[in-house]
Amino acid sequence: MPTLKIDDKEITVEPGASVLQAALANGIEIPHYCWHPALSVAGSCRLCLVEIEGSPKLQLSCATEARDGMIVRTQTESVKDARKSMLEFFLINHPLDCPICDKAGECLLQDYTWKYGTSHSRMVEDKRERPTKDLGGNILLYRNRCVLCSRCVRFYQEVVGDPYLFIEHRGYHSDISIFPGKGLTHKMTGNIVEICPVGCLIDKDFLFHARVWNLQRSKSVCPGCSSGCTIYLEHKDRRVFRIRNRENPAIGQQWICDDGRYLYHRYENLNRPESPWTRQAGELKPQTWEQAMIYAVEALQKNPGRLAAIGSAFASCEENYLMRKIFRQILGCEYLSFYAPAIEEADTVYRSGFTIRGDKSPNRKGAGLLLGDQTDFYQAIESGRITRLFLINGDPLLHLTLEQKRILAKLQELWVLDIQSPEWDSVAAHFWPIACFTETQGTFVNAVGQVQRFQRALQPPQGVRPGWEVLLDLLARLAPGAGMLSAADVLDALAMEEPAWRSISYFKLGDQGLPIESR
């Protein structure tokens, strides 16, 4: 492997590795805008130039390859007149509008500008003005503040497989434009927002929303289908603001679909009460959770041959796990399945192998594994195996038919945890108000078996608590002494019993995830 100097430190890299990658996973800041460690070189922004030794003017890092004995100099006087000049060129036609960009705060012009930059410039011109365009879907184009980086159009080409953007126009008069007949409402857009390192590319489902240093960030895995995406919910105010990629090297994810992206939404003005419901006299009668579990409590034990439980894809292992030791274990329920929503479309892969699931659903692969195959439950209740049904969903979708509304009110009587009540209120005997996904903590399994951690943002409004919370409080009423008192205590009782969660616990799986071992 070859080894170089950077600014007088050692440093050995993987073969064909850049300059400019050599400098960044060694902590030495190179600016740049037009690369990207995920699409191809362009070397447009000229900003990332180095002093090599022996060349006789200064280099590109992005598109050097860094060699055995090379020696770089980021800070030589000649190094950083020419990061001046670019930066310079950059903010003659750059509107001074960073008080209402959206970009403000996480812009690399503002940045690069205050580190490398100078604190008044030459130009005494008018700068030029050009409209903004709507690019479709959620996009807008500021073209004033475009830096002509390319890493748009490129995103296009390389990831998607689409050319949607192209440059056209030349020099002083070149130009971002979509191609004729073309609208961005393609499934990918939101990544070019992400990527746009300056405030051109504008997302307007968070134009003037709030500034991103007043948000916090927590980290979470994608709900929308069994691909598992991790990401960033950004919040404040009890409010997700916003939905961002997180990077995730351990299943080869660099980018979110606009799917997972506005997902959010969902889950906003959710129709739920503030405390538990019962039927009585054909009246929902509200209840507290104090009350709710003393009936459950004893109810629970009666007749446990014709009781059963049904898990969910959307719900956490964490919740999956605690549904079987309550209803298998504790009560010796013969009937366990769990429900996913039907898979009605194929998986869409892209250019860059990125894939969106044609499944729904976050946790198939881990409810599956805890609590076996998925089966016809309304059959088993329509045949009379089933007179008495424990349920969680947590699906923000969820549609009843008619038909299955029909045969759920067959039942002697049916428990509900789920995020909202709206479907369940002419059928269930009990509904418990849980937390949504943005509002509590677990673990899910995707496609491919890497389990994964997501974190509590937003705290659940008053009276509604997170799914695992209710079922361990469940447990510890049923089968006092069981010694679990969170989610990290629910996962390491499941690795215990569960061969292939063994090597799992929140402190190991980290960021990125850890596979589950095969059977």
The other form holds:
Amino acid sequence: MPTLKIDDKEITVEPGASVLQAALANGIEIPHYCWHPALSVAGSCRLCLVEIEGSPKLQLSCATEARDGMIVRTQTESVKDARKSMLEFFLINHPLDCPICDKAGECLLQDYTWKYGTSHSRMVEDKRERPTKDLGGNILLYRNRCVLCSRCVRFYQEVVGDPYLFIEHRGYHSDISIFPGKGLTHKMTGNIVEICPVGCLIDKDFLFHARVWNLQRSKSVCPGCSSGCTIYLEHKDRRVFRIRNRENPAIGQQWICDDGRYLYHRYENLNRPESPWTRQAGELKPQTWEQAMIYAVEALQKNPGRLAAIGSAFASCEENYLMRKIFRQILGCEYLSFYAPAIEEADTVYRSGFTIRGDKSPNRKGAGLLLGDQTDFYQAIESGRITRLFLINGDPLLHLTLEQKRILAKLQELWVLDIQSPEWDSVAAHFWPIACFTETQGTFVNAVGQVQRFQRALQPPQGVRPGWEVLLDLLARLAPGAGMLSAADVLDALAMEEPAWRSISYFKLGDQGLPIESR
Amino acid sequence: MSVKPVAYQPHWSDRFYLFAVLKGMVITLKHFFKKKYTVQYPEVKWPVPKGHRGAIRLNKDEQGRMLCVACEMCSTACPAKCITMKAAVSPWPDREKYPLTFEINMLRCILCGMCQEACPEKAIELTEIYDFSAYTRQDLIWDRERLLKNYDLTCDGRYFERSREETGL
Ligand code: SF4
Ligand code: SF4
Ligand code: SF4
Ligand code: SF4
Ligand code: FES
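Hand over the structure of the form predicted together with the partner chain; the form predicted alone is what we had up.
Now the complete complex, all chains and molecules, led by this one.
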């Protein structure tokens, strides 16, 4: 393995790594635009120049392979001078409209100019002006701001495998353009907004909604499909403003799809009551949580024989585990299963290996491991095997068919824990409003068996409680002394009981999660 | 060290009082002919020196449109965190962004002028208006229209003169 010296620091890297990679991996910053870890080397921005002993001229660190005994300097006068000049070139026609640019605050042109550039412009001529283009879908191209790094062009060629963008004209007239007849409606499009180092590609979904430095970030997991991509929920004032990719090297996840990126809209304006309700003489009557619990404890204990419990592929492992604990171990129910939406499409695999799964639920695997196979509980109700049902859901797209409603109406009693109530208004006897994934915490097991943790971003509205907390409350009333107080305690208890989860805890899961099946 | 208390021993002329009364009346009479410093507030407003940092205004351009582009530099700079706004795509062709709502909580504002310093558009300024008390807290949370009205009141620099003309004092 080659060992080289960068700024007097001894660095050993994998063979084939570039000088830039070697530096970045060791905390030495070399400014760069066109190089991106997931894309090929373009060598076009000329910002990553460094001095290498033995070469008469400055070299591109992104396109120079790290070799044994190399001596690299990144802080010499000539390097600094080169960066300064390059940045001056980038700014020649740049509008410097940072105050109204959504990228401001996370823009590499801002950061590099601040750190390595000059504070004055020598440009006295008028700047070139190019009108903003709508590329279709959610993407706006602010052509004035482009630094022509070609990351977006290469993204479509190399990651998606379907070229959409190209550089039109040459030299001074170069311009990002879209192939005729195409609009940027591709499902991977949102990623180019993230990889664009400047504010050239802007997402209409976020346009002017907030300044990025005002947003808080919470680490979460996308519930859009069973890939379970790790994401950041960026929020402010009790509202999610955007979802950003949070790479997970442990499972090689580098991107997120647009289904996931805009999925937070499904959880806005959920139609949910401010407290549990119960059906009394055909009327939906609001109850306090205390009343609802007291009644449930009594009613559930009375007749456990034909009671069944249904978990959900949209509920966390913690919630599904608590369902099992309450209904199998304490109430002795025979029938346990879980809800998961039907898989209607095949997985979509892109050139880089990124997969959008056909399974549009985040925790089918976890629910299956905890609650056994998914069975058709409608049939069991029809045949009279189930007369009373306790069900947790969490799918924002849940739709009950008339047939399903007819069958559910046959039940003597139906408890529903869900994030919204309209679907259940006509069938449930008791409805308990629970928090949606942005408002609670827990773990999901994705399609490749990685247990990943999602954290709470928002506070649930008044009267709405996290599902795990509600179930824990119920458990404590049915069997006092369970000794669990928090979601972390629930996961610990789960890890003690289930061999597949052995030694998993929130602390050990960290940001990247842990695989479940290799143990 | 001991202190020896000495009783006040008025002179006979003081004990006579009439001289003291006359002396006081002479002082009063002198002031009667001097320049007056008191103003009849609130009918008359004392004009503050230039650079006074009072109520905030949102400036307008020649066409009467607000200058603000909703960049949130002011709210970022504000140490009291009292500026909030909601941006939107502007209805005018010569700019892209403008504030749909713009709110300053004057209960929290410390009139430091940081917002004015930070603004890249010279769209927000502190004015000479110092009399902006209100009867409810809600009245001191100023919206966009109220801030633009402050501009109309002060843009000609005759805020104090006008108040004098209006009251005729
Ligand atoms: S649009 Fe952005 S990513 Fe694409 S070339 Fe321009 S600066 Fe680079
Ligand atoms: S691939 Fe699936 S998990 Fe990943 S962002 Fe898209 S919907 Fe979400
Ligand atoms: S004057 Fe100071 S405290 Fe008041 S709004 Fe401006 S920055 Fe904030
Ligand atoms: S800094 Fe100026 S332009 Fe920006 S939001 Fe504040 S008032 Fe408007
Ligand atoms: S990063 Fe090396 S040339 Fe752009």
